[in-house]
Structure formats: C-alpha cells, structure tokens
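Only one chain is given next, in structure tokens, and it is the form predicted on its own.
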Amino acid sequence: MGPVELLHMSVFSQSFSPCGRFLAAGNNYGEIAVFSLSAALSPDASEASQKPILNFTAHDGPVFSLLSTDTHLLSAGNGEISAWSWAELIKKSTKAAWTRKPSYETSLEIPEINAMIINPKDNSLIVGGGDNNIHIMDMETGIFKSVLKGHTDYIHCLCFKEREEEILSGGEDGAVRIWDARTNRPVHCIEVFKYEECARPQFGKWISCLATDSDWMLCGGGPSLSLWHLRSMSPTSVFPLPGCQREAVFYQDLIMSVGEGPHVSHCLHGGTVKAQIPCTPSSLNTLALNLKNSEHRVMTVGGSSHQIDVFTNFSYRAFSLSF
C-alpha cells in the first residue's frame, strides 16, 4: 500500500481473539490486519512486531465491524458477513469459512452494516445497518430468521442486554430502540434528541454508541454522551465532552469514551471528566479491552489513522501497532 493510502486511511473495527493473544482490525479499504499482541508486548519486541503478521483483503467496502466467537471472527462489509477461523488466521490462511447475506428487500440494496453482536442466550448473531432493520441470525443454521424494523434511518449500534434479554439499537433516526429477544418486539424507544440536557441540535440526531450495564445505559453520537437508569428511563449524567462520540464502555468504576478529538475520554459515573489520554489518529473510532488475558491485558483505539494504539496502563500511550 502506497503512502497516500496509508494517509488516507482510516480503522474502523477492532476484535481480540478467543485467546486474548491477537488483535484483528479492520479498515476503510476492506482489509483486516492480525497483530500478534504476544509478540507486540514481549520484552525484546522489535518494530517489526508491531506490524501485522497477516492482512488481507476481506471485503469491497469498509470493515465496519468485527467480532470475535469462540473459534470465529466475523466481519461485516457491505451487505455481507464472512466468518474466518482464528486457527487458520493465526496460520496465515485466508479462505474464508463462510460468508452470509441478510434477506434484504430487494437485491438492488446493498447496505453496510454497522454494527454486530452475538445473543448468547440462543446462539444468534444480531446485525444493524443501512437498510434501517435489524436481522438475526442463527449461527447453526447460517440461516437468517428475523427481521426487527422500527428504525426510519440507517443503524449505527448496537447492543445486548443479557439479564432482560434485550437488544438495544441506536440510529441515524435519533432513537435508541430496545425490543425483547424472546418475541422480537420493540419494549421502548427513547429520542435522546429530544431531552434538552442532552440535546446538540448544530451535531444532529443520530445514535453513535451504545453500551449497558446491568440498569445502565450510555449513548451518545450528536447528543451528548449520557448515562441513564433504564428503569426510569432517563438520564442521569451528560458528559461535558466536546466532540461526537463514537464508541463508549463501562471500565470498574469508569467510563472509556472515543470520537472526534485525538483522545480516550476517562469520566466518571456522576458526570466528570476524569482525565483526556492523547492519542496517535486526529479522530477515533474504535476503543477495545483486551481482559480475557492478563497477561496481555490492553486497551486499544484506532482512528484517522494507519497506526492503532496500545495501552498497557490504561493512563497513557505504550506503542503503537501499524497497518
């Protein structure tokens, strides 16, 4: 790849592998590069650790999104789902297990996806995007089952609340949607848009990112970032960040968050930002916790940018991994 590409590019994606030992991320040209993090982390890494010990083109369009099963990691392009195994990855093999269509409405759509999870609970895997619905799959059968439409615009999130067996989807539209897994009914829908704590009108409407724990729930995008209690369904916290937000995570008593602005915001459950980390890209995308493995217990967060950060100690910038 020629050096205005790397310029140009963007990651979008980011998975661990089952083990904790790799890294997978994805980007704006269709590729996935895997990391070795053993190597990246050991005490005599070289440069060349840093680099990927495979890339390959997955996909024609962005990889949005990436997610790891326990043999699996699944990528989304536009209007498609490849699954690659981590044994062959990790042996440098490309060919792809399998790869999935949802059932779209007409075969002239192609819309990308944005966003995936797994439902544990019944083995499904559950994708959002730019056809406005959500499509589940059963991860036996290969065969999509469901189709969840509520949504006026496009998709951008998604998550899973295990306890109530719910899903929770934000959007372009400016709705976070939460329909019950068991029936595939909508249970709520909250216009973040339309409380003015947390409305930012010059930003837009739409949902960016999503995330829950246990009552809780962040979202954010053009409104502010916020924290609600979902029994009350309303917002307790609004994060005086000064960007869009792209992806957010409940970390212990923490909250981890990335968008516009070359930083990981750290703030805490009442409403303060704690610290601002600098980071390598202008603008991010993607943040990820690596915590299946102590030994390679990391955080990283990829952007505007070929090189994708690694922090070891959550509070600073260790190296970075490069595409």
The other form holds:
Amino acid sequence: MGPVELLHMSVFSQSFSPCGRFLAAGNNYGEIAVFSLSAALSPDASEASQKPILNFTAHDGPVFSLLSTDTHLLSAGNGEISAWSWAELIKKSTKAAWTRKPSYETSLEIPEINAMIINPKDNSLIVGGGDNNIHIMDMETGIFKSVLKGHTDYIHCLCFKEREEEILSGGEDGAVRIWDARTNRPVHCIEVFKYEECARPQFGKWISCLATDSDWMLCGGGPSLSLWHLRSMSPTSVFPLPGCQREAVFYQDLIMSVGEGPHVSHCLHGGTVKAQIPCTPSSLNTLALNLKNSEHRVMTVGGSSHQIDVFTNFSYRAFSLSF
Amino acid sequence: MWFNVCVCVCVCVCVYHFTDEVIRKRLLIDGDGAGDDRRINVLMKSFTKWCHSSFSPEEGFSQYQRMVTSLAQCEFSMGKTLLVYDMNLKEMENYEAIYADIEKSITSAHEKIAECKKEIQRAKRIRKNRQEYDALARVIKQHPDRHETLKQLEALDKELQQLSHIKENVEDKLELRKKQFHVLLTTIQELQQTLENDEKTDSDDTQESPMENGD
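Having seen the form predicted on its own, could you now give me the structure of the form predicted in complex with its partner chain?
Next comes the full complex, this chain leading.
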C-alpha cells in the first residue's frame, strides 16, 4: 500500500469481535483489517502491535458497513453481504463463510449497502442501501424474506428498538421512517427537515445517523443533531454542533457523536455540548464502543485517515491504530 | 635523563619504605581492632601483664585503677548497646503496626473506590433522567396551559349555547308568523270563495225567475 493510497484512505466502518479482543475495520478500498486490541492495550505494546494482524481485500467496492454476530463478522460491500467466521479470521484465514445478495429490482447497477443491523428477536438481518428499500434476511436460512418500501432516496442508517420491535431507518430523502418488525408495515414517518428548530437548509435534508435509547431517538445529518421523544414525536433538544454528524451513540448519561470536524463531541441530553475531544482524522465517519469486554473497554473512531484513534479514557485520545 | 631515573628510583625506595612505615603504624595503632573490641583486648593484655609482672605497689595500684576504669567503660558501652538493641526491637514493632495500619487503610480505600464508582453510576443515571425530564418539560411548556384552554373552551361553549337559544327563539317566531299568515291567507281565500259562490247563486236566481214567469 503506497503512501498515496494511505493518504486517500477513509475508514467507513468498524466492528468489535464477540469476545471484545479484536477490532475489524473496513475502508474505501474494500479492505478489512483486523487489529488485536489485547496486544495494543497491553503494557508492553509496541509500534507493531498498532498494525493489523490481518489485512485482506474483502470486496470490490468500499466496505460501508460491518456487523458482528456471536460467531461471524458480516461485511457489506459492492451490493453483497459476506460473512467471515471470527475464529477463522483470528487464525488469519480469509475465506468467506457465505456471500449473499439481496434481490434488487434493477439489474443494471448494483446499489451499495449502507447499513446493517440484526434483529435479535427473530434472528434476522436488516439491510438498507442504495435501492431505497430495506431488505430483511433470515440468518439461518439465508432467504431474503421481506422488503420494506417507502423511502424515496437511498437509506443511510438503520436502528432497531428492541422493546417495541421497531426498525428505524433514515435516508437521503430526509425522512426517518419507523416500521413494525413483526408485520413489516410502516408505522410513522418523521420528516426532520420540516421542523424549524432542527432544519439546516444550507446542508440539506439527509439523515445520516440514527440511535435509539428506549423512548428517545437521536437523528442528525443535514439537519442538526437532535434528540427526539418518540412517544410524542417531538424534538426535545437540538445540539449546536457545527458540522454534519455521521454517527451518534447513547452512552450512560452522555451522547457521543462524530462527524465533520476532527473531534468527538460529548453532549448532554439537555442540549449542551459538554466537550469536544480532538482526534487525528480530519473528519470522522464511524464511532464504536467496546462494551462487551470490561478489560478492553475502549472507544475507537475512524474517518478520513488511515489511522483509527483509540480512547481508553473517553476524554482523551490514547493512541492510534493504523492500516 | 640519568637524573630523572635517579629521582624515580629514590621515589620508589621512599614509597616502599613509606608503605612499610604506614603498615607498621597501622598495625601498631589498629592492631587491637577498633573501639570496644580494642578496649577488651587491651584490658586482657594489661591484666595478664599485671598478673605476671612485678610492679611497685603504687604502680600496681594505678594499673589496677586503669583496668577497673577500662572495665567500667566496657560495661557502659555494653549497656548502651543493649539499650540500642531494645530500641531497635521496639522500632520494629512500631513499624509492623504502621504497616498493618496502612494495609487496612489500603483495603478500605479500595472499598471506598468501588462504592464511589457505584455512586457515580447512580449519579449518571440520575443526571440522565433529569436531563430527559427537563427536555420533555421544555417541550410541554411550549404548549399552552391546560386550565386556560379549558376556560376558553367553557366560554366558547356558553357562547354557543346562547347563540343556539337565540336561534331557537327566532325559529319559533318565524313558525308562528308563518302560521298566522297562513291562517290569514286561508280566511281570505275562503271569503273569496264565499263571495264568488254568492255571486254565482245570485246570477242563477235571476236566470231562474224569468223562466218561471214565462211558464
């Protein structure tokens, strides 16, 4: 990988292994790199431990989404979904367990897949991408059992509400649609850009990040990052962050979000921005929290750089892993 | 150059003699060991000398005095070392006690840390709940007060009732007038009919009477 390629690399997705000791990251060249967190976090870590233990080309196109189940790593690139067994990846074998493609209506161009989530209740994979539809695949049989249509432009992000079993999807058309996962019917449609307090017409109306925490929902993108109360369908707080946010998560009593700008923003539910922690990439695409393993409880962010910043204490950057 | 060599040889010889002197001197001075050890050695030597040699009574007595003082010094020094030994033992005990104390405070500090961590988690949850509550309260405040809206509704209700009352009254009056007019019109028509009928019977009567006369 030459220096020019490294310069132009963007990390689009990350996922932690089920044991919490490894991190997989996908970039715009279609490569997936697996890093060993236990080596990088150990007291005698060196330069070499910040390099991937395994780096392979998984897809022809950029890997926009990575997801870990209990045994496999699912990666989405070039319109197809591949599954890699984590046990095999740790042993440095790069053979995919399976590769499947949702049934697209147009066969001319292959729409990219932007987001994948798992519905743990009925063990299905929910996929949203460039063809404006949400495809639901049964994980055991591999059959794509249903398609949710409603968006008029491609889907950026997906989210799942466990308690009510609802799927939330945000797209380029500026609408956040809520679907019932059991009946596959649309329940609500919130057009965020129509609310004055959130809308930022200078950036557009697209929604690129969604997160839920029981009754509350975070959404942002073109419009400002805002916290919504889903029962009353009203925006309760709007966060005064200057750029467009690409990913946001709820963590304990904070909201962490990344987007344009070389920092991670820590915000409170009330609408105040508590802190902005600087990082190396000039703009960030993905944020991941490793909550499965209490020893390696870190936050990693990646964006338009070949380096992935690791935060052991969420208030400052500890070190960076690099592709 | 010959002079230099001579000087060097002289220096070497001098050093050799010098070191000899030094060694001799050191052996003489420190041959008995240092401090207490030396005192005991000197005492032993002088005691044996005193026993074996013949002194004049005054010399013997003075030697005896010297030995006794030397013995006293030795005893004094021994007392001192015993006290120091006791002190060391007590210090050791003290340190052990302090060590145990510190161990205890370390464990209690660990426990406190764990508790504080739990507290912080609780406090974070409480803060989150408060923030959510505040956010919702803000939204709710934007909507108008319920009492006011109820009052407005009541006022509107009353107005509505009044207006419907008025409407009823007006409708009743209209009905009444309609009926009255109807009555009036029917009477007029009947009167017209009676008048027409009368006219007809009048004209029939005049036609019939000439017919009767003609018979």
